[in-house]
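What follows is one chain in structure tokens, specifically the form predicted alone.
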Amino acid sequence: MNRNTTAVELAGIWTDFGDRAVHRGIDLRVPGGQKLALVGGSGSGKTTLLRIMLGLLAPQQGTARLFGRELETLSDDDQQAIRNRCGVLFQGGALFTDLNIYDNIALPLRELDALDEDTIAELVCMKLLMVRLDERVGSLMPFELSGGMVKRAALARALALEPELLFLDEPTSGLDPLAAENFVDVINRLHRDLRFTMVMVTHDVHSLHDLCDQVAVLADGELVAHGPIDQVIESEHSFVHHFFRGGRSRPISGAGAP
């Protein structure tokens, strides 16, 4: 996707849950081809913001646009057409437990109701190979896979419709360090080959550093830092300082200890 285009644009987003403001005037633009990490503490509204970007949740105030189109103004059919240009990797993979891996990946292709089964079979095998899974994995059930394989199978499903925009919710959670490193390698290779735009929610500082070129930090209902990671970690905001350089995280990108 061309970096001169805008994949995601949020303007003046306010979201309330009861009497608590989760987002207070969030403005954010994600150019085409960019890899953005969205970080923040528990309850900061990261996943909620992801849902707003996808049009699954409407903010109390503000507008959300995907590919330049305001989601709330679109018909149901047009919203679905926009979502078909997106892929989502949910936290934990969210594979359908009663379907084998082949049918999990085939599901979004079948929902198009435009492809014959031979074409779907070719595409499913292609997606499995893209995420470094043998096509024989397609016959297995989700419970028969390791955590890393579940993530890859879920990524293959997210890529089934060759999305221009990929959303990842905690992609390395639950993986051991080696599996997380291998999964990051897979995503980076796919981004180089396919040039999709990526928005990722994560708590994993080191995968973030390896995966993303921009970081947006949510705290106190606001976007308190946004930019290249080497600039963001210099912020004096207390959450940013703790997240990147304090607490349980070792310093990254040459940042010194606090």
Contents of the next structure:
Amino acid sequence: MNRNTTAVELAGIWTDFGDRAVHRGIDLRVPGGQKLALVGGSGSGKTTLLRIMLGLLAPQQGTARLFGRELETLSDDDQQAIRNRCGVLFQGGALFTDLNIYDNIALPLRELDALDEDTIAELVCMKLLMVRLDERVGSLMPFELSGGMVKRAALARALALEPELLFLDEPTSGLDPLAAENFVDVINRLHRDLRFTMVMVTHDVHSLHDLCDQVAVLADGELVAHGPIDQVIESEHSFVHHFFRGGRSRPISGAGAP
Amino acid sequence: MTAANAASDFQPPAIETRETDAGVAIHLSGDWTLRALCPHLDELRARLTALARDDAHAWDLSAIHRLDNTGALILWKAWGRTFPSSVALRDSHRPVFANWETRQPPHFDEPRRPPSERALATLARPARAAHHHARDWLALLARFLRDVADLLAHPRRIPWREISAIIHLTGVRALPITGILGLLFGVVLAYQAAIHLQAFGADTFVSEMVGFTMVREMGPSMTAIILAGRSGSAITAQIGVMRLTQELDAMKVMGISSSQRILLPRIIGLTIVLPLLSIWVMLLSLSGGALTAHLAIGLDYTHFFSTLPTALPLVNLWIGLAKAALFGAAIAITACHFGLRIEPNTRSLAAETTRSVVAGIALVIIINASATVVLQNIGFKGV
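Alternative state: the form predicted together with the partner chain, after the form predicted alone:
Every chain and every other molecule in the complex is listed next, the one we just looked at coming first.
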């Protein structure tokens, strides 16, 4: 992905839920190649903002652009072409429950209607390998997988179309610390090899450090801090302070911990 | 693929061959990515395969702008899964090929059972399924009866709130649709009866005909069939989703019996609702019948209703209502039975809900037919 391009651009996003404004004029630009984490408390509208970026939800006010184009103004075909450049890892995986893992990953490839089955088989196996799943997992159904495997299979599907922009919704939620660390490692390696842009929503302070180079903090309907993680941590905003330096964020280091 | 071009910023992949002193040099440029390759895949692949036949060619990939796994795979396969003897590659593109270097083409072995076992399984499956359904259905009925006994012993635990909610949802909310259908059914029935009875000069018997049909047979059955579709499917889907979202487990670990809190109110609720809805349907269909009889053959309203009590012994109403209660219980137990069988995938949700409605309606008709045979000598004039 070219570093001069802008992958995502939000301008003046305003969202009301009934009488409560969750976004009050949010401006955000994600340049190509960046790894941005969107953090904020529960109910702060992170996932809604992600859905707006993806064009799953039209902004009530303001504009959302993907690769410099406003989705709403495009024809259906053009919208589809833009969406094909994005991959999404949904929080619960959102694997198609009546297809096995192989078919889940093959589905978007078959939908292109340009590749033969042999090539698709090789690509699917490659995706499984990239997320460190065994080929044999391909024949299993989604409900036969553990939580960690579901996340990996969903990541493999999100990567099926070689996206330039990857959205991750709570990538480490529901994983044990070891599995989370492992998954973060998988994502980082993929990012190094494939160099896509990443936008993620997360609560996990530990994985933030390993996974992102930029952090945007959403609180009170505004981006209260945005920048490299070390700078954001120094911010004196009370939410940021509690989020990064509160008790729950400290690593557990046994006896003698401060 | 003009649409893709309009919304993408890729440079189309290109192959260029140049004659040099050392032989043929092949220059690749542009984006070798899935989306850029797709529009011209077959053409590119044919050219690559042709060029790769001569190993003396020098490949220059350094002008490739972007390369992804698909692009690398296309080249790798054209080369016969090995690097050509002379290839220039950007360092940043090396890891993409490294992925393929260590790979062999995949083999998917479908686990196959011996054919004899499969043939036998195909034959035995429906029989076994019917057996399992009957067993589980009866087990559910037994559990329901045990729960009822248990609640009668501890009346404080009777889930009144849930029962009343079910009655509201499946009964009160169903009043408009059952009412309209009942009225229309009465109209059609009275009209047909009037035409045929008039031919025998027996047109005053329209009320008896409509009364018997609606009170004893069609009122309860028709209401039951509407309810099997309307509420049976809802119960199945709801219980299924409750199972998937672990709500039933959550209830169990709280020490609350899910059969008493979830299944029993639905069964009792429908058992109460169906007779009540049947009365409602009977009333409206009789009104529809009286109206039609009046308009079509000029039968007096008072005559229509005043002949009913003598023509239709009261026991018919009790038979109709008892059947309705039985239908209600059967529909609810069937719906719960299929709801508890739903597996965590969307196809199963659809399949079990369908089965629930079909089995519910079939059961209603079977029970009705049996009742007609058993009660053939009761409730007719002069018997």
